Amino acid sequence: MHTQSDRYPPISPKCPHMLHGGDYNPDQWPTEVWAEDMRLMKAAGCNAMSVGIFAWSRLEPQEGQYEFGWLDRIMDMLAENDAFAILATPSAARPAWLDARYPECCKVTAEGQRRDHGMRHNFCWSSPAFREKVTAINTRLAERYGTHPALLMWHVSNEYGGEGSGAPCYCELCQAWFRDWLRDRYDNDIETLNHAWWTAFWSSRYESFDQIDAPGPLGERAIHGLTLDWKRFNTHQAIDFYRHETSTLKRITPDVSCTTNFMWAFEPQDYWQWANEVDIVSWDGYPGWHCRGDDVREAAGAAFNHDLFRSLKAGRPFMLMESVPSVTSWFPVCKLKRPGMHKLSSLLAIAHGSDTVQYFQWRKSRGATEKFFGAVVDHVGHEDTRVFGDVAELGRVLKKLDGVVGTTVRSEVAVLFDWPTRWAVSAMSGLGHRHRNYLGTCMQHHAAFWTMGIGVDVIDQTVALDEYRLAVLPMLYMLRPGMAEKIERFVADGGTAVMTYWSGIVDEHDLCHLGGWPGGGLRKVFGVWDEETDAICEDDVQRLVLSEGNELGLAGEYEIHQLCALIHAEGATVAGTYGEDFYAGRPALTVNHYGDGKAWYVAARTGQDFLDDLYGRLASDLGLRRTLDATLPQGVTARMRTNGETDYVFVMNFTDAVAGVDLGETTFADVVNGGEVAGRLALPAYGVAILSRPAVEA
């Protein structure tokens, strides 16, 4: 929960406005197109373009031969047209000469094969030659453009660890680095590592660190501690390379911010480890509008990610670095955005804390893999298209949101989503592959608050809980050091915690807690012993039967699917029981009064209907602040940003039908259209309204 009264500074003091633009690749086009691009950018209301992301072969066509004339002209043209460059370092895609002369720059696969030149992100983090060449090109970029009036910030590389699987490099340099990292982690004591990894299993004990190889299809895959540490190392390695890239930029341009674009809750990289490395968080968001059957659910998933990336820096606005104004070409079904959805989906990001809307891409490529990926300027080359009109309309809206820049979302609720926990759940053998779904479970709990218009922070186990009133802990399988004590203090001091099945099972090394689950002392906090878990088949349905007179004040039954924990109440009050199978009548929902707070245990995987009702009642009991006092219609949500003096309320309709929204007794100002709005607000299909009012005290 953030309580500052002043807003955060803008992304850059050069442009204290909402940033609007996208990936601009003038190096792919003849110079006569550039002037037309500048005219079209103005027509679309774009003021910030990401330039040079994959331009290494144009900047350095041969080793040591630099050609900056084209980029000089682009930077000058942007400045002349009151626009800015988010200038990229080009390391994500190497020129052919580099890989031909220094083949060790290419990754080695887990099977031990050196990859050929080609594709993005096909580079080894450890390669001295690659690091040397990156330093050389970054130095020249920083020296040449560091004081250029168009330079807004640095876009460092692109989607670290990306290219689909995020596969790391398994070359001997990386393997040696991994062994050194393990020596540091385990104080150069191989027996400490053997215990942490439980290598007595299958006679897996190591005599020295030199015997350890990264896990993979040709080697060890059964030791979960090894797999978990390899994933931790991959994040460490990527961050180390980012530091290498930015060291030059920071030395030459210390006042210019640096970022790199994260991806949609990307599993291979722990973004909480990255949070302090980047000056500003940015991410690439590509929801599947209209093609997955439920735009409301899709919006809730996007909102989860927006909340995550805002929370990485404790509420500071983030950047939506990439989105698409029309079609995402790599989806199974490439469906067009329906009228209104581009503005709505873009403002969803703004509502959750973004101060930018950027696109991939500005102008559609003529060839190669992304030639049909959506863009502001289509192959036809002019502005008389539906998509360009949608972008220009959004540009006009963004120009009216200067007051929103730097504001944040205040949250009384935290939903915990933790990368090492996710890695451990993914690696384990248990529950059934389809039933694990850690990310989906966290998103499901978050969605209940999004539906109600209640602000949420998405945090990990390193974040303090004491500023929140409600902490939601879905599938807290791994308890990292200090987490159990943190939860205990939070509840004892008056907080309300909700924890689910498959929690408190292992420690940070993925070793099972002994003495009953949930471990780490949480058994007494929640007042339950979680004895065993039943994974039921896809077509099976259990029932949660709420107990008469339960503390929630709810009645009736709810369906249960996939997972049922068989728990014993040890001081907790039973609020619901199972209705089927041999464990019918046993507790399925409990609450324990601990200190001044309450600890709820949801022992089964329910549908969204139960979570909506559960959190609706808890929100009412706790007096959690909703953006609007009235109940929102199905498919409509509201989100608020504030600077402590003015509240900016975004009311959004993610359905294809007109929706009426009760605004209560408050009279709002219409930020976009002017005038006042009161009583009942009518939103068209995929419609959005941005309203303001004097700040309401939390």
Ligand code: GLA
Given for the second form:
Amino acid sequence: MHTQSDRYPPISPKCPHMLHGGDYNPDQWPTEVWAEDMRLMKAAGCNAMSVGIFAWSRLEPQEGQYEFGWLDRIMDMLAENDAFAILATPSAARPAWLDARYPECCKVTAEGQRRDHGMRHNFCWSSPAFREKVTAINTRLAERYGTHPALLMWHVSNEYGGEGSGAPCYCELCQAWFRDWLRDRYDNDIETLNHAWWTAFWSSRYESFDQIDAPGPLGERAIHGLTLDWKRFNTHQAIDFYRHETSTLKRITPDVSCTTNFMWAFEPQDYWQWANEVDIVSWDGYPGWHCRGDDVREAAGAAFNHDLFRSLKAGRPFMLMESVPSVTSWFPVCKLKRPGMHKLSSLLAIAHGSDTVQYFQWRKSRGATEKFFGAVVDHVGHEDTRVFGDVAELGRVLKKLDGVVGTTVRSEVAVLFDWPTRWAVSAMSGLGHRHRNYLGTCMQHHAAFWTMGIGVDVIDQTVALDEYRLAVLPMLYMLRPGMAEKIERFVADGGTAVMTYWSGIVDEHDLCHLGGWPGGGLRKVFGVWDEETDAICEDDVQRLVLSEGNELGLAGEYEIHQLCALIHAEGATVAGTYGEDFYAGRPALTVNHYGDGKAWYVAARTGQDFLDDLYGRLASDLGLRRTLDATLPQGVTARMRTNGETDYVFVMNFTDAVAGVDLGETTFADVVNGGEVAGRLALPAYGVAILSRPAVEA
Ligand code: GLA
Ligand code: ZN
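So that was the form predicted alone. Now I'd like the form predicted in complex with the named molecule, please.
After this comes the whole thing, all chains and molecules, with the earlier chain placed first.
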């Protein structure tokens, strides 16, 4: 939640505009191509290129022998062409000489096997030799380019932990570091750890920290406390490595911002732990347009990520560091973006708080694994392509959005999505593998607000709830210290909370709460005791039957799938009951008036239909601010960025048909085309309009 009325500074003071560009690999191309690249960048309206991400072997072809001439030239050429470099540290991919001379740089697998040289992102976080070599090259880059006019910011490494789904390193150094981290976490007391991990189970008790190994296929996998702490430690290691890289950059170039590019709600790294580490949040988004079901759901999924990455820094604009101008080559089906989708999907990011649209990749690689990955400049080599035209068109739009730079999104709603909770839900044995679906469940709840055009933040348990009016808590399985109290205060002070089945089950160590769920004191806040959970099969039928005269003012029935908690109302009012099976007639939806607020308990997993209706009613009851007053047509959403003086309204049609949108009484300015827009807005298939109005305060 953000309430300030001024705007955030631009990503870099050097360029107070929307950034547009992408990963540029001149190190793969002969020098003759570079001048043409510059011409084409101008033609595409690009102003910021990520350079040198995987260029270590060109920068240091032999140990200690540096070749910066080519990068000098590129930096100069960018500056001469009014463009900037998001300059990378090259640690993401290692030159052959490095691994040959220092094999300890290569990661060790869970089976204990040292990996061979090759690929990328697969280094050991601990290796002293690797850290030393990274410092050496980073020092030279910072010293050489720190004051170069083209240097916009640092792009530290690339997608930390990215290859092999974040497989950690299991070498002896990393394991020893893990043991030290555990000593620190458990006050050097092995009995504290034994209790937290419940090691009386299966004779798992440790006598000393030295006996602990990382969990893995050849060893311990049954102790969830160990699994969770190993996950936490993996984030700690990556952050420590980031600090190692940035300590050099910060020493030499203290005024240049640093970022590292995050990935789509990436399971192995708790990005909330990263929030204060990076100066600017950036992430790489590759939604599967036209491929994975319908575009509206895909857009809502991308929006969930945008909202998450903006929320990491409490509303500060983030960077879309990578996206694809055409085809993502590693998709199961490599479908082309339909006309309009490039502009629409890029502006979706802007609408949610990005101040950049960056691509992977600028020029399509000629060989190797990314030679068919979408690029601004295709193998044909000129600008007369459909994709280049789409990019250039977006470039023209972005040039009109100076006013949007630094504005933010205001949200009265928070959806809680928490990494340790997610790790614990996927580690557990229970409910049924496909039934858990923590991320998908959080996304479903978020989507209800997205389709209504209501601003929503995606937060974790470390974030304060006070400034929100509605807190959505899907599957809050794990209660971290202080969370239950925070919810209690929030509701007592007048907030509305919606929590679901499978909440308040364990503590931060994954130890079950005793004495009835939801634990931690939430039983009294929600006025229910959640006794047991029925996981039902695909062809089982279950229904939510809304009670007559319920507080939502909704009537009828909704389908229930997968999970049904058998709850007892202990003070809560029953708003809906189960329709089938031995628990027919028992409560499935309740609301408890607690203090000045309300606590809803959704005991079963429903489809999107019920969530849309539930949150639609709550939004009306609470008078939550919608971007546009009128109901939006199916597949169209409206998002808003504001600086408290001007609202920028993005109306986006994710369907392949023309849509008419009712703009109500307001007359808007058309930010891109000029002129005024009022009444009914016609959006073509995959169309988008950017409108502005004097800020409407809540
Ligand atoms: C990731 C990487 C890029 C590139 C793209 C496309 O996001 O960061 O270097 O490999 O994927 O595959
Ligand atoms: Zn290691």
